[in-house]
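Quick heads-up: it's one chain on its own, the form predicted alone, in structure tokens.
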Amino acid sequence: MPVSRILVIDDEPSVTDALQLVLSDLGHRVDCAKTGAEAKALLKGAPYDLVFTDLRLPDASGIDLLALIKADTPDTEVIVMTAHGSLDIAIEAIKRGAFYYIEKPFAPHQVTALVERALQFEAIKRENRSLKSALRGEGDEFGLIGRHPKMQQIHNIIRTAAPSDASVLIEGESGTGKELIAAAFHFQSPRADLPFTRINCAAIPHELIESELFGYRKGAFTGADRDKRGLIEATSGGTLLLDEIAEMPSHLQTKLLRVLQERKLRRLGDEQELSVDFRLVSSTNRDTAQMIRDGLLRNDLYFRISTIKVKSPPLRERLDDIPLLANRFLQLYSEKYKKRIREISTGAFALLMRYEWPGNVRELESVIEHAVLFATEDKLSPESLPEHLHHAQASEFRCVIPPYFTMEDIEREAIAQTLERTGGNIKRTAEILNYHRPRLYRKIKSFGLRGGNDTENQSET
């Protein structure tokens, strides 16, 4: 459990030593206060990941003080304190925005249980915050940049489909943006507001997955010594991510096509069904025909994850979208390390748009985050690029060109694409074709051409 900020507020030294004691040994970084005007100092400092309060303090109530915290910072999770009998204060707690509540006295195995499960929900919360405020800032295309028909494609389908509840199925190499295509589809439901957990089957070992994902029943298991909400329940009304789930045991498949039958799961050692409601975004690198044929993904699970199947392009399929991408990552980079750089060399394009990118966007960004360190002017030259980029040079570079195109033909497609790939910037669409701009401005004037714009004095022409 990674180290959070936790404020204990109680009147009761014994009280508060005991959550200090338990807290630190968990490795919180724990403050306290004995009444609501100490507690209300601390709280104008940085926000606190948990605090715990009593319900009855000497200056305060506990539930002004909720209504105080979740006011002002709505990710910091509550747990009211209450004694014995005060149950019906705790519900209305509760009700406006506390997580959950704990009776006087308490065990410390109680705190232990209450502490994970708040912080897990904070970190949650926090996180999709900030996902979805950086998909919005990214325009209106789900935060997935590209022109190219592929993407189009893409950004169709989630917007016909994210209102719906069916399953989706990403399929696609690494590095080509499975994980943002599935948070568009969440933040674009009627969910967005709830929950969107994420779990990399191939990233947790396999014994380890069911508990995970079902979550366990006190017992259950050496070293169960409390009842825990797997990510299904938690995820209650929201999406669940299972990210490679070809790579879960096939027992676990068997009983996740139950769950998603008829919407109920049983805890590792449980005899009682839950209900649960959630929608399942699945994502694989892998070929689904030759893992079926291969019995490593059940053929009718397959058939339940996919009612909506979306095929992420690798960045060598859609090269046009290397320059918006490329300028994008020079834009995020430039601000992060506080360096002046304006644009991209058209040396540094040419290597960019001949590499094959087996890393796909993942692997493009690094090498503009190299660049943008190495810079030493106010553009990336191809200096500045990573030395693997120069290597494939070596490779042979064919230029495709369809039979029975003049000379003509030719250079009317290169124009009218480099016009395409700079939004019509006819300084840059020049610089790129190495043409003088009054040549440029012919050539578009006699080839029918939709000029660009220009920010420099055209008069030239």
Ligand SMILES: Nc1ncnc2c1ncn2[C@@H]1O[C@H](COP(=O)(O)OP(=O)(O)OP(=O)(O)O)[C@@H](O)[C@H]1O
Contents of the next structure:
Amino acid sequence: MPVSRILVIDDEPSVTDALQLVLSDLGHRVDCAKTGAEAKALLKGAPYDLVFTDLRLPDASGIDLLALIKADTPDTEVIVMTAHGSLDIAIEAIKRGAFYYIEKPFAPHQVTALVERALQFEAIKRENRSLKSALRGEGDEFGLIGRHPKMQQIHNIIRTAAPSDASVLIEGESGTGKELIAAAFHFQSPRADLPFTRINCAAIPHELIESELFGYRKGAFTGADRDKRGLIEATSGGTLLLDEIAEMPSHLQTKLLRVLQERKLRRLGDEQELSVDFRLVSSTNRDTAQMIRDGLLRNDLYFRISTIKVKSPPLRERLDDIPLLANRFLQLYSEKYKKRIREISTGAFALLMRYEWPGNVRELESVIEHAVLFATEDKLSPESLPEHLHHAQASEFRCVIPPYFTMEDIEREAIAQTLERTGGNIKRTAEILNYHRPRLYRKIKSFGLRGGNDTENQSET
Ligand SMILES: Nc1ncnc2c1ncn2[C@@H]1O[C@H](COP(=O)(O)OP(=O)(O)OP(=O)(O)O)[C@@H](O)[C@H]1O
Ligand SMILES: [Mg+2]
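Cool, the form predicted alone is there; where's the form predicted in complex with the ligand?
Entire complex below, previous chain first.
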């Protein structure tokens, strides 16, 4: 069992001590509270995986605490501890979301079994939710987040072409999700249960690519002290991802082309030919047209590997997706680091949208991870973002409006954000937005926004 955070709430020290002992022995981190107030204070911190609570506390009822926990952190499992003969209230607790109840006094083995089940249940629920959100296709089909038309088009290509055997070439800058796209082609195909192998042609020395891909017979070269299967063979029926294919030396390009045409290969130093079956997905972050012109990429190989072409767009071409990705990473890393950061402040968003993102999604992900790790508040503030984002000069001013926003939504947002920036100063807000104050008041009222703080000015209008 992985280490979990458990809270024990009971006013009897004998109970908290005993549970602390048993649960720490299982390797969990345990906090204890003697009163409802103490418990509430602890519950404001990082969420617990499991809570044991007595039903009757000096200053609170266990049922109320249960309701509070379930409203705030629905994934936290709660086990209520009851006195002998109070089954009714235990059942009531279960109806309200408790995982189970345990009758006092209890033996350690009862606790162990119950904890194991409750924690397993919690893990399953979490997994289930992430599967569900992946299935719902909230712009994140196949784990590929993005609602921009260019991303939607990629989703469509995957859906249509993944089941075929056609070769796929994915082009795009570093960190734009080429590998995720490649994986989607594999996992949405009938080959999904067969191997998905990958070789990065830029990361291994040229002289090794050949033996890695094609394999060798014992004695084929010095050091070949046994027969070895190559990756193509090992893919046996699955999908082979050739990462950075443009880095492949030209004599291997010729050899690969032959394998693709004949579906046969010969290991280094072998006489015999073997039949091979694999689907090829390649990726590159280079400009293939230029490489062909420069003679670095064989034209005939290029046509062979690019029956289906996918261009994964850089982040700067799909600014709308930044909030979507940033929020998903926020959720992911808050959970991972057990933090309760629920949102990204407007100021932080402004910085995220203005930056150029040379490292694309990978860079955005690491910026958010870093910010979550060091955040001390429940909102990601501009200060939690790295220095270089603050100094980024926008190459041009671009105001990105989320999809499906109406003019009314835009107006409401403009007023709300300006009010926030001016600290609720109506006079300043009206100046910035170029509104007469009576109009601004009307808008604030009709949008149900909280008014400004310069009420003394109100009489002037
Ligand atoms: N559309 C996306 N939705 C969610 N996560 C993404 C998306 N695109 C990229 N990522 C994440 O960004 C990181 C980089 O993605 P990936 O490795 O697929 O990029 P790449 O284009 O292959 O990069 P490189 O050229 O450096 O190999 C990964 O952690 C990946 O999960
Ligand atoms: Mg990659």
